[in-house]
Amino acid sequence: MSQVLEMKFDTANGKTITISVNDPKPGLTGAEISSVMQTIMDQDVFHHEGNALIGKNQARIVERNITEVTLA
């Protein structure tokens, strides 16, 4: 099963962006996430359109699973 962060922000012109982390490290706590969040705004790295990001606006861990078939 292959696991994906997504940490959404919300951006100066309104808009949400996501940054999305493959294969986060286990038993990551909102706490976590959340100062991350907060490091990447304070660092102003990331802008959408020019537009800084302003806000937090969600995280959630995506869990994918594939189930390969054999076909006949």
The other form holds:
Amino acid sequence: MSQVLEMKFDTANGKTITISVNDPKPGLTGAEISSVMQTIMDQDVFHHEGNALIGKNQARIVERNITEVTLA
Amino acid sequence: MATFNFQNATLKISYETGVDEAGKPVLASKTYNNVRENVTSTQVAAVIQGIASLSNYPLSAALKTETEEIQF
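Show the other one: the form predicted in complex with the partner chain, since we just had the form predicted on its own.
Next comes the full complex, this chain leading.
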């Protein structure tokens, strides 16, 4: 089972961009994730077509389960 | 006079996920698009350390790649 942390931001042109982290540390709190999202916004490193990130939209952890099927 | 025209930039973060039978580190990397022009190393370092703090694996290396078009 693999997990991906997805952090979604609103951009100044009304779009959403996702910054994801594979294999997030187990037991991350909302405060820890929110603080990193704030750092990402404050440092102003990512833009979408010249538009800055202006707000935290959402954070979620997505799990993917892989079950191998025996071929008959 | 020819000039460089910024096209895009990416950040690639590598994590050490373990070691192989020969004792060599096994790396997993993740690339982030939408990096804007003229970011400082301080800004990039803060963002990378923030993102890496959410990962279950230790940060191994980080690269910034910038693509510029040459205009004649």
